[in-house]
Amino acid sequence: MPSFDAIVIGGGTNGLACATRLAQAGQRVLVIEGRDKLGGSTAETDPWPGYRSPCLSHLLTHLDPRVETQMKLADHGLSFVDRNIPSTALALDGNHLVLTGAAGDTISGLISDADRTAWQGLRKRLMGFAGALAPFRAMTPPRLAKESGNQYLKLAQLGLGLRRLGRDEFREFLRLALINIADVLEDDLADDRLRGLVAFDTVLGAWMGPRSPNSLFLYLNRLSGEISGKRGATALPRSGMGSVATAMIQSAKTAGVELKSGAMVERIIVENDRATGVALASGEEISATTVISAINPKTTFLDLVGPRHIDTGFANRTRNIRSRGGAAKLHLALKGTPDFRGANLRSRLVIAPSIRSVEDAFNAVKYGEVPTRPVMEIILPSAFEAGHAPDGHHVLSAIVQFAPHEPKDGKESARNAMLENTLSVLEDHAPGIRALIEHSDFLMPYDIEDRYGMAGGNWHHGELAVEQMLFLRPFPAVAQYSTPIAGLWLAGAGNHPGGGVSGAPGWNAAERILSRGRS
């Protein structure tokens, strides 16, 4: 039986980050990926002849600085078309609003002086809060228990960072942190386009609307991430998101990680209450001192470990992890250039006309229904650089919200209705775009679950919500990456600090494993 120091299940960004960090520390590491391609949601596909399309992720909003620098991703080919893409809030009358710079520090377009000034003040305040919280992303969440290995020095630094906000701002942080984003925006701003854009960004990928309690905290989480030292930025890698996966794969290989794709793990071998390896669907068994799961916690415990190795309470807590996916993914191959009423196609296009439009789209999925007017984020990689589509053609990628993960009218009917409603909204904002469509691919949350193994179709391997974040992610007993089964660890987006193509959960888990080995 082949033997390794560590086996990492899942070859997405977190699995690759975790494996590389362990290999850099001298461990012999194997990454096992069930799909034919490594890279998880960052991998790219060639869905139609001549077209190259992202899978799920199509932009970067988080890339952990430790992952970027210590994996030397730039040396392995990662570069950017733009490290700070503008965001365009599309308007039906062509009066678009464009936010440029980190978290929109500059606004262009017709907007009142009062709103322009108010946004600068609100943005500065929220960026300050996010900056104070940012160090938490690179640490193990604390646990309220003896000998829990809490990183007290880092916790003290985090507390000091919050206190440095000043007394008045710290009070404001405490007041705002757990309220909804809609109330904050309506208190400070009047422009519906700006309100809608920020509301959409807040709940992107989440199962909540802008009026849901605690939604502001998700916006702070978004702003706390950084790319190449720029907090609140949105970046597009050169040659598409697949180049992130490619750079991480090359880094892992350079560190000595062995990679195995197209190999499905059937179960985690547990002997005498300790994980000792994995058994593949092919029948092959591979042993290891440490087994690390970078896939979602539900699949890890309920399917790969199995109920007989965990107690009933733990199994029930695992089943109760909320993993409702609310985002659909649209890919279009276009035989011409769409016109979004004069909007710059070299930007991130957002259709979310108001807070109400985002909330209405979410209200529908609460009842398993398809929203009449979904909201969405659109990117055309082919507008930024060649190589994504034939000359004169384009690839359009959109994250569409909200989509029911358990539609009451059936999956096929819901998919058809969701696609039709999405194309209708697109046609309103880019007249004639339907006539340009050569090919289309539309994934509902249940399609995403089937294709990528994400429970409930949730991109974060568990909903991002205050009650499932920080030391509560995915639940307290496994929030510090370790599990009740000796030798078994978690390193996926289902753990702190959550989803996004950052590699932070994987890197944090590796650091935790190594620190336990040194203690």
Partner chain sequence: MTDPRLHFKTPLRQTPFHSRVAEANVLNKWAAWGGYTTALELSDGEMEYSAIRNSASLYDLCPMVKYRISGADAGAYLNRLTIRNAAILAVGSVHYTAWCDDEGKLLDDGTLFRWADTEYMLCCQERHLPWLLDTAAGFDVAVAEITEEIAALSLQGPCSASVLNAAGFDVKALKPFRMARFAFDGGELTVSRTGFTGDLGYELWIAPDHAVSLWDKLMEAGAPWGIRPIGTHALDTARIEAGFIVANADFIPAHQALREDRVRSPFEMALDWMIDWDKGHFNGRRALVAERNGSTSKWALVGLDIDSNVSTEGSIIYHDKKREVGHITAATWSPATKRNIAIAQLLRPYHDQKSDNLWVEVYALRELQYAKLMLRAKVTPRPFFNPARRRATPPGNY
Contents of the next structure:
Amino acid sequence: MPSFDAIVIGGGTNGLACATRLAQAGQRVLVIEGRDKLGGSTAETDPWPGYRSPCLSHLLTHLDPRVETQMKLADHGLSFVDRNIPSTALALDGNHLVLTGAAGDTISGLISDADRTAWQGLRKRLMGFAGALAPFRAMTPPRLAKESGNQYLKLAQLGLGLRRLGRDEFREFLRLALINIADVLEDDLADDRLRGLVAFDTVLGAWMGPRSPNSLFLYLNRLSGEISGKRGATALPRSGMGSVATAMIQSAKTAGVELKSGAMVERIIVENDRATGVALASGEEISATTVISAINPKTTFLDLVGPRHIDTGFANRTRNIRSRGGAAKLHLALKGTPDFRGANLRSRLVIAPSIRSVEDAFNAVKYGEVPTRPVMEIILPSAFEAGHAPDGHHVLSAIVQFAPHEPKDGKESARNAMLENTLSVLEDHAPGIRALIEHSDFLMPYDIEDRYGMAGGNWHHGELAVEQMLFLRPFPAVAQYSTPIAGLWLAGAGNHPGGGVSGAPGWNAAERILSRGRS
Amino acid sequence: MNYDAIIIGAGHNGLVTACYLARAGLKVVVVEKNDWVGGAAVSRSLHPGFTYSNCSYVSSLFRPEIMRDLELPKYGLQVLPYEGGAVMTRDGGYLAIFRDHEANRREFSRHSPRDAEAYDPYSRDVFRHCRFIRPLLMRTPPDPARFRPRDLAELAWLGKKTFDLSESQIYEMIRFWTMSISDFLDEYFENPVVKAYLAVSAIIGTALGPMSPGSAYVLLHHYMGDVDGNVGAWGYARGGMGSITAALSASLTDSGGEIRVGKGVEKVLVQNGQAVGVALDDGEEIRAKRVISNMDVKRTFLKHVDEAELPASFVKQVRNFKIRGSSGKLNIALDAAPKFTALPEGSPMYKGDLHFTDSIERMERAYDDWKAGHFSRDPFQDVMIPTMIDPTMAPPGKHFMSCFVQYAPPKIEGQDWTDADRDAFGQTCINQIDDYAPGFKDLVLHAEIRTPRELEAEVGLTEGNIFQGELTFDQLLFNRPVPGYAQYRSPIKDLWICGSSTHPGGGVMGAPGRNAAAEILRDIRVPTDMSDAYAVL
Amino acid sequence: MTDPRLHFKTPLRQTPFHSRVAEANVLNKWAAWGGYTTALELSDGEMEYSAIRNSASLYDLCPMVKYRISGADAGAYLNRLTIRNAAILAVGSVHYTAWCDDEGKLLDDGTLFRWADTEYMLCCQERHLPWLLDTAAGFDVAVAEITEEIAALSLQGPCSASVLNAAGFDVKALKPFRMARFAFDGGELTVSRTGFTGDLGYELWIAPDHAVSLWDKLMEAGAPWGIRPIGTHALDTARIEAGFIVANADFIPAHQALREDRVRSPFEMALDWMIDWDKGHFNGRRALVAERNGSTSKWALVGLDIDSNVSTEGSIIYHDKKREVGHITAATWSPATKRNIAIAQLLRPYHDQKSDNLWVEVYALRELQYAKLMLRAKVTPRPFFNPARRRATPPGNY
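Could you switch over to the form predicted in complex with the partner chain, since the one displayed so far is the form predicted on its own?
Whole complex next, starting from this chain.
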């Protein structure tokens, strides 16, 4: 008699979502987390004295509505400072552009009327596409085969949804689906700040530049997310991202999930081609009817399952999952208020002055080099609410792109160079900021891999790119959350629809596990 | 005099369309702005005793069905397979390519025994994709946004063809069509030189780098041709690429068609929303029942049709059509065969394509320069010496060398190319060759340097793009040239397009011209002896 | 040492036995095999075949691709790679085996030699280095291609044991699929009782430096028995009689198949008897379990006995003279059994339940004209020829 109905490996957002859903359906579920804290990228890091520590992820754009409501996250303490914080495209001359509302509904700042109108048109069109695609997020990816148990009705509805955009919009969708964002921005807009901002948002967390074909699709993916029913949101949770983890943990506990942190799973036990439990680094073995991995698929198959239980072609596929992380994370404790040339600190500050600036920053990492002028997204949680830093002090959290995951010149020197270049860009935009730094923490993609176990430091557990999306994510044989090994399932960001603190892969996986049980 | 059809531009596609129409009994005239025919498939004598293929320089894609239908061999066309080729490396070594399977394996194995054996499964996988795409080349793309019976039938055909593949093969295909060649090659190979050699076909002519998603498709575009059934092989047209268009011209004339050179078209004449002829730049007007443009879609509609005659949305679509040039060309007359230090004396490598870019990284960096609006400081060159095989293009002992160069942008940092830019570009390329073949410079009798500017000015290719429009998915199949107009028609009745701006795109393939003729003849219900695509067994 | 870059000047290599084979090849009939020059027929094909069945034949096997697999996990690795249980193969033994891709389709078949506890040699027709290396990830094992490090000869025929004994290599006690080592010419000779003829026979493995002296030694010692060098044609007749299959003749290795429907599973090639279902996971196992449980095999490999003495090579097989149900992959007139035999692929169930009405359509070329024949074919067990002398230990004194 196995000890549990299900063991979930990995106590991040997806692991918790999956576990809670299963427990809500009456299963006995154990979540095992290797780190001391649950919550994955939303777990708070070690604080500096007097400061509240930021998390690896610092904003919410994609909280799955099923996760939000059915896990009753609000009841468990999740609330928002703002569900749509403005975005400020920082300009060196202080002539910033501010986008407010969902996905930049309104623009303030000096910008031509032509661009204002064009942006409205483009935004509307892309939001339309994103809206039509959004339902895909909440379903198991279809298989391209006859009689493959697809949710045909739902697929038909989705197809109809796209067609209902109208003939011209449908055609535009087919044209734009695999285009690069830079071409579209250059066709429609003239303002470098606006182009730079959208280009940056498109490739945020990706390993591609705005000129890479297929990049527009990532922007659609960004827009397809929602918070509390609002599409295109950029939400800042009250008390920081850590409160997402806290609420999810509470919800899981309430549902009866057992949580075990600080316990490293060393091996998934496979007997007679069936996963029967896990072995911990401590030597302890725990059995379960179902083993669910919410950690990245590479580690799952190559390390925890091991090559002896999988086919060579399958192992190759697993190795070929592209998982290059391109984002570094900067945390600063500041002993004063930085001045980004007058920008409103209660906004998302983006330094990406042009498409070219984003593309140039990407160029470097293709060769394992550090860009001279990285681009970045900055949040000062302390500017939004008290409790993050001592009075008059601030906490700054920035995602800095692009950072090499395998630097040519060694990790140490790349980290130093990247930090220096980052601070130098920051200093240009907020003169004097370097003098305010009290503490700093800087994570390169390989540091993120070491600390959070994300392969390559890619926060999606595998690059989000068209050829690794939907039924190709992480690769076809395991895209429907099931694996060739009976009783072993995937539920992490490495699967559809990818990472970004949504809980969707975890929830989708749980739904599929439950429907399998019912059928 | 009234014609059934006027074809603007005597490029290979225009001539193919004209030939098929003439053979079906239509009275056709081709008007060409230059004093010679051929468009980008020409043989030019620009230095005494030498013949240059000064634009396109090798042949593989030209459809055998067209060669046979139009009896081109009878009119002098010969395609000669070439052998060998090599990438020279910076350390003085090289990786050669051989037609013999075992020689090729041993050569790869000098660089990586694993890669030597990975080459077969790699080729197998690429050819699987070729097999899928080849039958698509000579069909009119369906319009997926309409529900006309023909579109639905064609979509159903495509669907059936797709689902005839196994499930896993469908995924492989989608992956292949959307990924970068660099990522694709990484799944098979470990050696940088091997990867650099194999990535070449994915960047030729495109404004993409080897790390750009979608570049794997471009590779396919260069692999789906054949020389005498040898799929993926390339060859020389004997006497230069102009032999193809010369044969087409002769075939056309024999079928009663007319060609008028030195006649630039000023405007397409439109009356009541219907094309009725063309006005030449010498003031002459020629009337016809229909006008077919072999010019690229931008040149056709933005320069030679009154904007007022076109829907605004169409004009916007055409303006946004991506047609950035990415390549340049050097055509060089040599006093003697060059000697590359790395290559063994008398080796067959000289008879194929020679490269100096020995890593994907160098190729991608060359592309970074293009993105930044410069020609590449360390360019990729596809160097060929056709006279190693074809004795007709230079005096005995002397050689014609064709250097295809990436990348060269349509503009230098937003400014038009100057003669000084062009010369600097040429010098960069010649210096690179001289690095690998010391003394090369002294052999140069004459060099023609062509940047996108020259290509546009002479051949008429907008922005110097050799494919008449980039080969990315937003501009392929039913999106080519623009959504809603992928069936060789335009918003103006009786104005047609037949150039490489249309499906299936660029290269000296003839398929766009053939497909356009098929649509026209179908429209007017005139029978034709046109062959369908040969079956893929 | 010649410049390794100049390999292209001799696209076909010569095997270590080439000088001797060339001397014997009075017909000058050569063909390429795996990058080597090999003889198709030396002096008289029928006499060469006769040597296989009557006395002793010598065949140059060097082009067979050989991989050395060594390391603590060699057995476990081979168990993951191949369908048979390599871990229980005794040291000094050989077994026939096959391996599949993830979909359970054949990549190749071959012979596996266990040299030592942690060292094996895999001998096969096609090249598989990337697959073998990829399979090695996670195993303490080294994989190296050693084709050029080992010269191989096949000594086959009823008198082959006598020839070896006369040459000073006592193989009387050597059982089928076992190996023995002998000192020779300052080096070491390995003799395995294996072969591709279905007759008594041995394969000899030696460093290339000693190849020629081994050849000379055997030719000299074998003279009283009429030993004869043979070419591929004679061997091919013998292997069909023995019912053996050859990659790229009887099946397309899955990694080479351009057309998806050309691949075959072990069930479809009648190799399923080798599958060890209980040894743990191996490549393709899940697909093969599904094929077994779902009875989804589409094809069957069969032996055919065809009316008449006309060769049926490459012919199409019909059911009731109408429906196409398969094709012949190898065929010969069998001198040993006096039957017109063939190895064929048949769609199921035409290999058993519906095998009573099979016909082969043959286009027989006779003086520049084809005669079209419809010949009745009967499914027949393989091997077609299976003499007791093949297995007897000690071998009979022929």
